[in-house]
Amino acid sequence: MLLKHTTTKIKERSALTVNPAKTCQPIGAMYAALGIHGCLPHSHGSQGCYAYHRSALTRHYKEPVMAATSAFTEGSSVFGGQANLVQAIDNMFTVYKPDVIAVHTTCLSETIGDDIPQIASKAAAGGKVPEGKYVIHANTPSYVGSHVTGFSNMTKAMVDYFAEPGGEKTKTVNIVPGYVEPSDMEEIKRICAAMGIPIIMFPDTSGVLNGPLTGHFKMYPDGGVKIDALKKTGQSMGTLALGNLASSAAGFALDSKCKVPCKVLDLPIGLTGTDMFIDALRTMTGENVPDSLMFERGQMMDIISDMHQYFYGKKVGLVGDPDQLLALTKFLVSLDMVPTHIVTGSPAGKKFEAELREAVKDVPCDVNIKLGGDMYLFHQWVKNDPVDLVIGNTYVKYIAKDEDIPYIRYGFPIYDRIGHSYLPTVGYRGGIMMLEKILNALMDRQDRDATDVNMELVM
């Protein structure tokens, strides 16, 4: 009954969001900060904000997310949070001993106008920051952008604070992986290792939010990019930024600061997306593509050719983050599927919309696209023009249930299933897993709807 009152009549809304298709900046900033080894994220605002940011990530990854807060009270809200943050920095370094504290702001501290660099400098001058330890920050007001924006801002902060210009260039490639799962970061590293290419990936949440259960608690897991590596990003031969909205800011900042050329690519989702990523690696480094990766590519091609009849003409509705939507849309179009309704809650700009419309220009129907849209509008579109499959985060399951549509969980957040942090969707292996998900959803529906007469044994 949750969404039974969604109407089919669509009215233009300019000042009301119903069932948003995004979450707030600090969550993305906290996720990025966890990708630094020995880092303790710090939410500069109220305890309520901090609790929400931690719980969202903990519920998605089923892992304890460590972070701290400035714990604003009424006094902090009126007079500013400088005293709170200075005390917090002292407490964190004294009690929890991180290598770096990554401060992100919230609506409240941004509205007050707290100057984080000035406060951090005051803490350092007062002896609150031990030698060899660091405090970095990103401005992440929740009333602007989305979790993707917060991820981008914190990733750029890693460049601003740590990348060192000068020195002889090495054969290392920097990779900014975009807002993807720890499993995707692992897969990107595996592909680079197969090609014999040394990389510095930042941030890197693999081994942090998908680590093993050992019976021993670690405040700071073994994973994450190390500060020494971040300092060396300025000596790398080039940077690949995967996903324009999440990654390009850091890549271009590194180019501006350290003269490391940056190439922006789509997320390596699907056959073409992965081809472009591997070709960019090959072109940048001069390394050959090994037979092992060509074998994986052939396996993916084999599945597509074998099962094309089940993909052909199927209409799909998509809700998610911009970089993921663009890569997924191109992947689905390459399978001769029909992305019909596409919604992101994140502001993405006219250039992104133009790219998205270019990707669906040959689709044999009108395609609804809304940037800065919400799931209420998406539901209305689906009611007026039903689809065969919907892809999106956990909140989309209510629409799938109400409209009785096959559904694949993808993106952030996913609260009600596991596996996304362990099983990649990027690269050829990840593409094979995505193909399996799509096929299973469509074939399960075919079996469910079949009668005793037309139930198929071999599909």
Given for the second form:
Amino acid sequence: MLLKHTTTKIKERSALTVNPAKTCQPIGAMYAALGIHGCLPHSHGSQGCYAYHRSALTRHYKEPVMAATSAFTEGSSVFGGQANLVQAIDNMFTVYKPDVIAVHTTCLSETIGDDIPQIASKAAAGGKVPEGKYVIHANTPSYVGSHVTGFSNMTKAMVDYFAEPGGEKTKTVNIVPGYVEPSDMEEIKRICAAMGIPIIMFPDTSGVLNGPLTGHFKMYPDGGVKIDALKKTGQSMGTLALGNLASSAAGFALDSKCKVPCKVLDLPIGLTGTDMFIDALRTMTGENVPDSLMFERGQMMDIISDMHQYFYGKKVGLVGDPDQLLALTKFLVSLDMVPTHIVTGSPAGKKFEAELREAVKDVPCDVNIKLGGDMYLFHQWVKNDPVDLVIGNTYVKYIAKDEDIPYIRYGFPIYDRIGHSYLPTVGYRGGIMMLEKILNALMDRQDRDATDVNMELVM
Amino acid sequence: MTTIPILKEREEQIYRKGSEPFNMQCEKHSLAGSVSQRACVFCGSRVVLYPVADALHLIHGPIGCAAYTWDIRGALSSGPELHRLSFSTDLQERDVIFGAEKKLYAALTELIEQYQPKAAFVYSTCIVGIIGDDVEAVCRKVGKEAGIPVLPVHSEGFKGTKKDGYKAACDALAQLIGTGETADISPISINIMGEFNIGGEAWMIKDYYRKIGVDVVSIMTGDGRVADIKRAHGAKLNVVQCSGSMTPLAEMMKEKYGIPFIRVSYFGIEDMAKALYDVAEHFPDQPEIMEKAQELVRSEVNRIYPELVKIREQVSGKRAAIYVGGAFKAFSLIKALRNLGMEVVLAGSQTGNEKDYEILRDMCNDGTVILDDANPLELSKYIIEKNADLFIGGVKERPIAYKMGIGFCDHNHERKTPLAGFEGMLNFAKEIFNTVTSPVWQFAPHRSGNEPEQLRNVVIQPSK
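What about the form predicted in complex with its partner chain, after the form predicted alone?
Let's see the whole complex now, leading with the same chain.
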């Protein structure tokens, strides 16, 4: 048992994180930046940071992940990283020819106090930024927030740098999809297309981190939101920001910069989550919901009703990122399941906690909730109060194995299975996939544990 | 014709065998703005010390450094699994402003009390080097109170390259060595150094040495134990693989304890056999060791040879590209691939030194491209130009190979079967065979002849 050290006695820990349920800001910023077409994310820090982020994203997506680094030396950490960044900008535009360089900071460059906009303008003044090319940046100190904060900051930077105020408002809707998978972004685009609504989605990693085998390596895959589209976000009629923590900063920035009204929604996970999203699209644009989407909705409800006897009363332990946890918890409650332990490593704030508490207020047991927690605590809770199902990233598999609990992989990172990049969990179709996963996990377990006498053919 | 620009500063880190002059530049800091495949000092220390399974590994810094190195190395342990957990001081903004020595102290004390480790390694990350926590003093204090060695690892990411991280790890190990009892150590004994037990390889190697009558005092650091490392100075010979990481320690032990060392590789039949013979030669008064070594090599080779021959028939003539961390591994790979009748068309490393590249040059055929600290564009360009069928590399290289529609073998942390030793050579050959002959490649555009013509004509040109 790999986690044999986990004790049932819970002690308050202030100085120590054991088996983290979050990681640091820069990787979220890198992921967001990869959702701009022709963008080379740039890590302004030591060489290790970006190597780790690239490795982690590569393991999760099984795709090449391109990014560059300022490759700090001892000298740069004493005298500042200006020289490194100016040289880096020059080198990148010369060798790798991106349309945009998206610089994110690290704990190192934040602490020594490098001023990225100032350095970038120095590079531009020195003729290092070719005509029609851009350098954008986000401050992403690793000791503040989590990877979700980094995603949010880089997404907001897209607004700060590109969105152009003024001009006639168009019928286009901006969608900030949240820190979700490329498959989810693809599904959101499909739903909007089905409703006949033109959208600008940013970031958009579909076609970047779930690309095809083409026979050659492409530094910049075909996907990603285009710069021209980002510029036009200021003329859109409204913005839907999906997931408060990951997306609202960009949505509100667009509102204050370009007077584009922003509505913040949960991630469109589950029946009601998707209903809210589609209804917001309908209200904002006046478009009708097409039969094709109503058909999918009906299918999803059909599955829930067919199988509801397998859901009710089942206790679930969840660990992951805040926006996902909130939407998923609501979904599980609507299935009559019982979210029992909910842990995120991200310091997601009181408002989030209140919303989560509200979502589980009618659940027939005490619900453990921890923000800024870790997997160790989650495991302790599961040990003390066992559940029927755990949902979380790949690291949760050790808990599932030790405690012999059915388990669904969900979140970041997933290093040991495929599917998340290709099959969505948002929308009605994504909901059906989630239902299938939950049922498979529970029913496989029932079959595994059934005696010969109790083994059932029809379930 | 498509061109891939290459910076002037990097021109001399690329060499084509047969061309003149040979003036390979290496051991340079990566250029800012490069998409290098390298990592940092912390990464170097972390991978070297990680396999010490009964030690506590506490990462002092913001959460990322601990999160990204949590259980990512398939270094197996036959007992404790403490090394596979992730411990971090998870530094926050206030810690960065006011310092985090107290937090470190509290974290260490709590961890040692709960897990009762045999030693603790405390890794400094970038930020610690900047805010100036006196990690050494905290370690000393906790070490005294807890009665175990608490060793600071000076692995601030920006203080050099991965190699400097190896050095910092060696320094930490050096503090353990010499503190254990050596009275009962056999006069025919070695330390296995630079072997990390990925996929259980150290077990295999140790078993070979045991069979020829040589005792292994410690393995650094595969399936590592603090108690073994403490008495490593009692061994009569240090046998160093992965020379990049462990040579500093071997040199230190030579100086301080008079223990000589030899460099070996356990990869491929030739090098594995040589590793056994070289050790046997070190004990000339015991001729039976050499006899047993010869007998072992004979029986192992006889066992795997028939299967190797069959595989060789299938893969002979295929072309391989190699891009690995240390150059020493590349030497072994070239020999092993030649044994399979394959040709190496590209050989590169992240951290090779001048001497390494000279050896590489001498080993390679004319036309082979030799690269130092390459980027994905260069790698992909030469792989296509050289029409490689196989790419051998690490985690970041794998998807690049697959995108181009060629086979891949991970010769790094993510290997799933042992590739060292005789058995490992057979595993390696099977893996090569399976990936190179996979039916999936026939559907890839590269193989079906649908490949866009311009890709064949890509050239690399100096940009300025």
